[in-house]
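Form predicted alone, single chain, as structure tokens, below.
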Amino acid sequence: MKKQKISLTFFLMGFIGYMVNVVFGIMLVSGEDKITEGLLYPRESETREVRSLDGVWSFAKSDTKQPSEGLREKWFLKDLADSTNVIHMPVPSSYNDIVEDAAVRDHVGTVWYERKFFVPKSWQTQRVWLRFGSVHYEAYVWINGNLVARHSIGHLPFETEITSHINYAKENRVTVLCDNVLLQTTIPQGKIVEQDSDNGRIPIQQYTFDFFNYAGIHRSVHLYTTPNTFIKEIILDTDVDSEGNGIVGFRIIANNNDTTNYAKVMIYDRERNIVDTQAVDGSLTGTATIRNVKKWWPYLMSSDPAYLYTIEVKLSTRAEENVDVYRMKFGVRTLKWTNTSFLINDKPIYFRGFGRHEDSDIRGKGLDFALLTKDFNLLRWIGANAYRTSHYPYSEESMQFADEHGIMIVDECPSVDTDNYSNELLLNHKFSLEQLIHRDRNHPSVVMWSIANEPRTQKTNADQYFAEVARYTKLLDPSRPITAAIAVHMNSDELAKYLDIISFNRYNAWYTNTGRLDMVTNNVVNEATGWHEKHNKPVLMSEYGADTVEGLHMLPAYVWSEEFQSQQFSKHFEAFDRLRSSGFFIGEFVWNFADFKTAQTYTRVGGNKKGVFTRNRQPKASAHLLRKRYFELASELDNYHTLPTNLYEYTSQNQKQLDRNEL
């Protein structure tokens, strides 16, 4: 009877979010595929006011036996403290590592947040918006006791009008039910089974991939106004002409499509001096011109990498000028791709850089501006050009970092590990990808899209399911190119032929061939050849690496020691420069940029061990070896000269002094 209990609690927690579609921009499209409208960047103006509710809210958990205690009980109409026990809970963070309570930390089902907020009898005359940056998995956002918002898929952004809702001058309060349970439905794919407990059956979650499922309010809350006329969103497409003119062609929609509108769109440099000035009208579209333009380049790349211009938008109507005003930050460059290789500006790139993960103690997955500039610090400490958001998207911030540092980001959708295709998990799949292109089209530092990682492509329906997703992409985006990171072997995969870049990840001396060095190089060529000869594409290796634990040394070199990480790294470095002497071989990516938590097993000793730097941001041996390899690869394919005075310590009077000259 229990069984039955949880089975269909379960049951009726998806059903109520399927039957539940409120959020605001979200829309059914012929039965089927969703599409998002708005969520421009939550950005203050002369005309619109942003808070952060950012802070402390209060945090309850739900019974695991039952999930849905608190929507049968409707906690949501009073303070959340009158219904149950609650804590302090920080927003954004998960809520996972926070308390000293192991049922907290593996909590299966659903968790609530509650906070209280004053809104300004000035905003009366505005339309109110509340946005999440992420709520991971599934979200139900109540204010004042009224259903606003469900949304579902971690990682992205949603936001509701709450103009009716929200009482003036007083005190308000939103309470959030946050679900985490992942389906075979849901992306990414997980499953619930039942078993056997010291208290009796309980409901267990089971995943494939290899980090932690954290979960709740991960990334900021912001309440903000717009104008009763205001702009939803901007699309910008930019381009180089012959002449070295940036050509940006834009598109402006409002709220309303009242044929009366019309807009004033100035083009700004970095030191705030007018380039361009386009006045429209009917469509809001139009096309500016940027002379002599500055184009963003990746790091490494140009002395001035990373420039940025800015768009302002000024809306009218017939009654009232510039009734809505919109500022955001754009970079112009020119991206081509080819069957041997990849181009910005149409440079050849060479990407060397990493896998992610949005990871540390304490926050989870939670967004750190002291974190995220670090990493970017180390990011550029270390000689990389590029990053894969594995496996999910990455915060808006770190997008923005990205813009603003001349980091390219092979943008990554949350379909990890794709298993047991079905029309739903299509449909989600879909979704997936049309929130993150929605959300960052715009960003130039995003150069590829990738619609999976280590898909289960030798699966019976794998081909049809893919060459649907890869055909939706493209549809979305022709602009960029398309790629997905494999794990399975060249002559079993069904996917790499709908791609544009093939990726594929592989770990010589580590999961294959274990502590073998000398397996490793020519493995790596063969296999990166393979791919090329079979599908005429440019390929790159998206993962490689060696769990590795902080401070053990072993010589001769052994599994799990810095000198092994190392080794192996160098096995890896001669593989590539073979590689790209033939001509088709454009990247190198390590797993893992930082080590990261993962679920409990004994394969993995306090979570994965890969990365170069530790946890907490400390470089293992291995980040040493790498920093000399990508600041000399940017000497030799970029012409960056400007190498960092401590790349190399001194050693003798006699030592090989790599300057400017000789690289």
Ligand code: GCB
Given for the second form:
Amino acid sequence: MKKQKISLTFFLMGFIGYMVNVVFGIMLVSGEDKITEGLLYPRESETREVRSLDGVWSFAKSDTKQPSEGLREKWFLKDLADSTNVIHMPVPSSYNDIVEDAAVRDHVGTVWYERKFFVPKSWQTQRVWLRFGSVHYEAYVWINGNLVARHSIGHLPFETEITSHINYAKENRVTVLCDNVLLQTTIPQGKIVEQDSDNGRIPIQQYTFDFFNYAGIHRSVHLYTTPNTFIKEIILDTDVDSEGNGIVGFRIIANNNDTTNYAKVMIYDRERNIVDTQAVDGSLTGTATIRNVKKWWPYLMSSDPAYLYTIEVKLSTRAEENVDVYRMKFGVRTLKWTNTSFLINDKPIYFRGFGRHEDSDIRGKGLDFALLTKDFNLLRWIGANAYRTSHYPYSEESMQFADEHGIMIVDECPSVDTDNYSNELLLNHKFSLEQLIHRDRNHPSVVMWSIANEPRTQKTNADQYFAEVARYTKLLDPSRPITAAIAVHMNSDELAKYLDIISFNRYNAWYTNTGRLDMVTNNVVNEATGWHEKHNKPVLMSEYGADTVEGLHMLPAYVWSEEFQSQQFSKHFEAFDRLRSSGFFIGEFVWNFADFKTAQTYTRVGGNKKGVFTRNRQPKASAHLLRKRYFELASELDNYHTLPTNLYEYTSQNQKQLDRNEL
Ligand code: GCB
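Cool, the form predicted alone is there; where's the form predicted together with the ligand?
Below is the entire complex, every chain and molecule, led by the chain shown above.
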């Protein structure tokens, strides 16, 4: 089925009665048949060059009352500064917190970005590609005034070939229009309402999800080259045979689809030794074998976790040998699941993890390598082995970090609080999963797909809707289980039956029975047991927690204090240990790794404070408690006995004996 769609804001502006004179015409968006192509992560090789366009771009916010002005006046045809006032804007970054102006922070609708660049003459014989790691939510891209790309759904990459639009002899200009409007049919959903203000009637973006709707060019922008005939995709499927050899199925897709192509595939180990070489032709499909494979293990589940190999693909055509070369890292591990357990390399997984956000001060959701590195250091420090990409796909660079550090990922699509089910929503939801799986399918760290967070699965049509989302996800990737973080009561939920693993979010002693630390443990045990008894599937707790203001201490424990967060965690730990002994409970994820910004409401003091770390990544008291538990679990469950020497502070000579008794 083909569907027609115009840009969100333009649709919206029609909706609220603004005049729109110039749109790009009608953009075609197809439905189920929309399949992502290409998008290999930009990497240099002897046949490819990569250039970053990150840096300081020109930026202009549209006038909320004249959202289509820039299009009507064709700002993309000349320098942005010739049409409107521009300011400096870093890329990658959200634009919201860069300026001391609430109108930018709370802007609804379109903004413009622009920068100039040169390409070397040597690129004239190559294809040139422009790739965005993510623009939130909808993007239109012009090169030298020509519309070259359009993409919607934030948090996911897109690219386009710009070879024929490039000037090799002079400067080039890239212009981006970014639209942050969320509607009932976008993923995630939102709603625009018109309200009276002191400045007249204005559109307000409403949304139910609990994180700030940051917008802008959130991830890196790259130019890269490929030869004329090039490797478009590499799809891996790894396994381990009964003798412990790694089986690496690979499928290479070349852009020309020519059956006379052939390829040489080499597999290197971590020390750069060649461990297998395969020559394939025609279908470019084959299987490599790695003798005595070193499996990819999660952090603290092996003394040598996160072992990665490198696959090198050299594509040749009848006319030219080694026309394109691409290398990428991968891991070999198996996943299996039953109705009580989830196994990696035939060993049961017990998740010790977090729900997280891509969020920090100033840059919002902008990719930042210092932050990324710090976060992974903190994950290791605290002994976590997993996190969920709540509530949208995280950066490709973070997925590479997860592979390298052995952190298992529950990879979530951007559907949050899914409601008001419609066909258009379903198509977009499926497309978000298709783009996500296309992007992340080769990462060993990705062990599960999460198809939604807290969908309203008690509502009319939820059953039918999620039957289809689940079917489609499993069709795209049968090798990983699917889950969703459910908050609806198990008696009214219509989704869990379609999942392989049931995840539930619950805030005992916080949103229910606030402050009652004596009403946590049994409730958690009963709810998890209920889910298992109803559906006969493994269960994990995907969210629990309490808002906590760092430095607020109250004894006896009182909500918002550090004491309360620690004690509320501890009550959950008791529940988790009881559940572990009953055999179907496979993990615990604290909400949240760090404090994060939300929309303004009277329930949030400077944002959501359920972090174990502050927004600035400093530990609250609960972080030290959690660290003890996560390492103790590693020791108990995964035979990991090299505990950090500073896990316990010295208190007395008697302490060791007491600790041992407690363990
Ligand atoms: C939830 C949501 C998460 C919120 C959290 C909270 O259930 O999944 O996005 O931030 O609760 O703190 O309210």
